[in-house]
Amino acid sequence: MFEPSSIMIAAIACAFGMTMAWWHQRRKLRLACADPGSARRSVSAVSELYDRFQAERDSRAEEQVLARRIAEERATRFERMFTSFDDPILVLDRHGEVVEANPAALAIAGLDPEQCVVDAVHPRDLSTMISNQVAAKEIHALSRNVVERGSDDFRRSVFELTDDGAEPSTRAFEAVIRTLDGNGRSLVVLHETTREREMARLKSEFVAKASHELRTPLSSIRASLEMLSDGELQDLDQRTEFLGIAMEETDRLAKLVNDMLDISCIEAGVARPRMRCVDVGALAKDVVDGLRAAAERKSVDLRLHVESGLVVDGDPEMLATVIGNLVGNGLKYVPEGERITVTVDAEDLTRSVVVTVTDTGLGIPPEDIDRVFDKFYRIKRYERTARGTGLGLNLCRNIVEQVHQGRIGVDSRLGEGARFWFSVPASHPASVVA
């Protein structure tokens, strides 16, 4: 008896299958043309369903405009950042080089940036952007180190960096090197540190030189004290001149406190002005009369040559102690026999009223100049001819700059004496004019 196979099952399997589907769509047919209503229905639903997908497919479009516009925004963005950064920003490939620089990273290392291209095409040595090669192999080792961590932890190195031009100097840095992403690379932040480290320097050397200006007066008060309490000084004479001497020292120890405290203050900006208007003319009138017992002693000649009506908005107190100061600070330093003169004058292109101490003494050398008005600096050659603390000076450049608005300076050549001077915007600058 004859068996079927199983492919000749399947074919005829199929041939039913595709006679059964010919049938149906001509089923179909014949009824859509009997029915001209469900034709147009099918034709309306495919219509539809061609409108749906138009509708979603220009919707997608849409997104990925809009997501393209948000990535190019936020890219732009970031370069913005990047490129604004006043500290030098590297980013290091795997491989320790340099793909990405900031300009800030890109003047360090002495490159143009208009014409500097670092990028992952075009990547540099670590070495090339930082000059001091022992900190280029630390930086490139520890990042090396937080990558393989591969975690938010992060390093820290410092380093310094030599100019060579025409006036070298040192500036000082601290790297910090943390992971930027998966794909092995990493972030370096270079933050210039010179400025912190010269503060830091500049208060320990306040601290050093304050310690010993208040030592040496407490000393002498301590001596005076023990030889009056030791019974030592029975002579009367003798007796008044120690107390003499601490008194002395007693006020000068008050002057250093309170000149320090002054300057701490005006520098916080927690100084309280009194502000009025003043006559810069009587106030320097009042000054010298109160200094002129001081200037007879030492046969020091001590003028005032003033403009009547100068007024400046301004403590009466603070300027008075300005040009008590300056011409407290000749008296010290003029020879006798010599001259001061004090001048207060209107200045009509800056609108200002200005005055000026000279004197006919001993000058100052150049080397000092730039440094006459620094706390507690005093002119080496001049340190036996008289005492001082060396703020006085400082404390009339913070009440002149800092609370006046206005300028300071001095004009001097070695043996031929000095010109201090200060200037303050005057309150009616039509007065100055007329």
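Positions refer to the first chain, counted from 1. Note that this is a predicted model, so its numbers are computed, not measured. First, how it differs from the form predicted in complex with adenosine-5'-diphosphate (ADP).
- Hinge residue among Asp251, Ala210, Thr358, Ser412 for the rigid-body motion between the two forms: Ala210.
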Given for the second form:
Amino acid sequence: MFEPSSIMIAAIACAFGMTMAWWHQRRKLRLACADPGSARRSVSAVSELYDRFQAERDSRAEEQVLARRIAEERATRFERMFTSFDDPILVLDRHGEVVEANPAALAIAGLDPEQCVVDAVHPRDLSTMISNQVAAKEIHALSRNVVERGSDDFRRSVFELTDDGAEPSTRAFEAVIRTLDGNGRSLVVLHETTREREMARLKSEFVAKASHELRTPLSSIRASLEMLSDGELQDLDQRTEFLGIAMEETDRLAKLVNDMLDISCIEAGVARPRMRCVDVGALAKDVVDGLRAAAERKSVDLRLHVESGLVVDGDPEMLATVIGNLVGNGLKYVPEGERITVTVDAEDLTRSVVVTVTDTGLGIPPEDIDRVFDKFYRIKRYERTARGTGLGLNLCRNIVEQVHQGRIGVDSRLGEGARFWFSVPASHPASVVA
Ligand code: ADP
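The block above covers the form predicted alone; next, return the form predicted in complex with adenosine-5'-diphosphate (ADP).
Everything in the complex follows now, all chains and molecules, and the chain you saw is the first one.
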């Protein structure tokens, strides 16, 4: 808009012009004194000129007030933005000293934003704001560098800050350093990258584990197919056996890929659950009925206790996958002749529906209990008991917690069986029996 100095110059120039015009009119008035008619005309011209001068002066004053208000408004808005940014922001002066720091920057320096003042009168050394001294030096050098170049250029620097407190932690940051103005000041914005880095680490860990898991069935399929294609297997039984292995491994591969895809979709927030009113008891009955034959083959006593009429808002297919995985695990890991009990109850306190799958099998060792829901986690001592991918429980957790905002857990004592449970909010209070 208007610079206050240019408004002043314009006002002075205007006043000078008007004064000259007024002086000229006065002179004309003096000259016309001999002629009274001409004098009257001149007097009214002067007063008109004076009014115009006054009006002009008032309008200039109003413009000045407006310009000042706009400037103040801008400064307040900038101040508000500066303090509300989650990213730490620092302003360095021409000597590389910190002359502005937003609350986030004070917080990472361990300073109390309520108590600590950082400004041109109370500047701080950059090394007192960034505890990693190597990083502080580098940022200082880079800020001098961008200022000397005097362009819109910017520099980046990545560093870590370690907190040696009660719970030691390391946070990763990326600093973006750019010139702020023509007075040698620079702006340093610190963007925390801890989470992004952790995500990248988890992603590559997932890819490494997934590749490893995929390789096993693939090699098995390849070996079986090689035996069959070599023509060495004349015996029909042997050929059938190798075909069976190839089929089984293909199924395992397909399950692995499907579970990985389902987990990735849910974690990425792109899964499209088909939510509807689900009668959990009826759903559990269908799943259990489908597994009865497998239970009988293993002489496992499979029981179901259902409280009827318990309804949740959920994706029936996904919830069936959860119940199926929990009961399926029971069948895999309990020895012959044991018992698996599935119950569906209401939990009044949390107004949710709880499904519990309890078995009288081997139980889970205490050192493994917190990890069984992790991706690809399998309890070492049970690896020979049954085959698996280590993804089933992780998929269950994703379906329950991410898609249905429920909870999932396990209680177990080694040798005394396991009790897996999950709860999903009831779709309306009436569905929970009081
Ligand atoms: P998997 O495909 O290996 O069964 P899961 O994610 O379903 O993968 O389970 C992870 C691990 O938890 C299993 O490998 C097994 O060691 C253990 N586990 C799961 N259910 C039971 C259970 N009912 N009893 C004992 N161990 C179990």
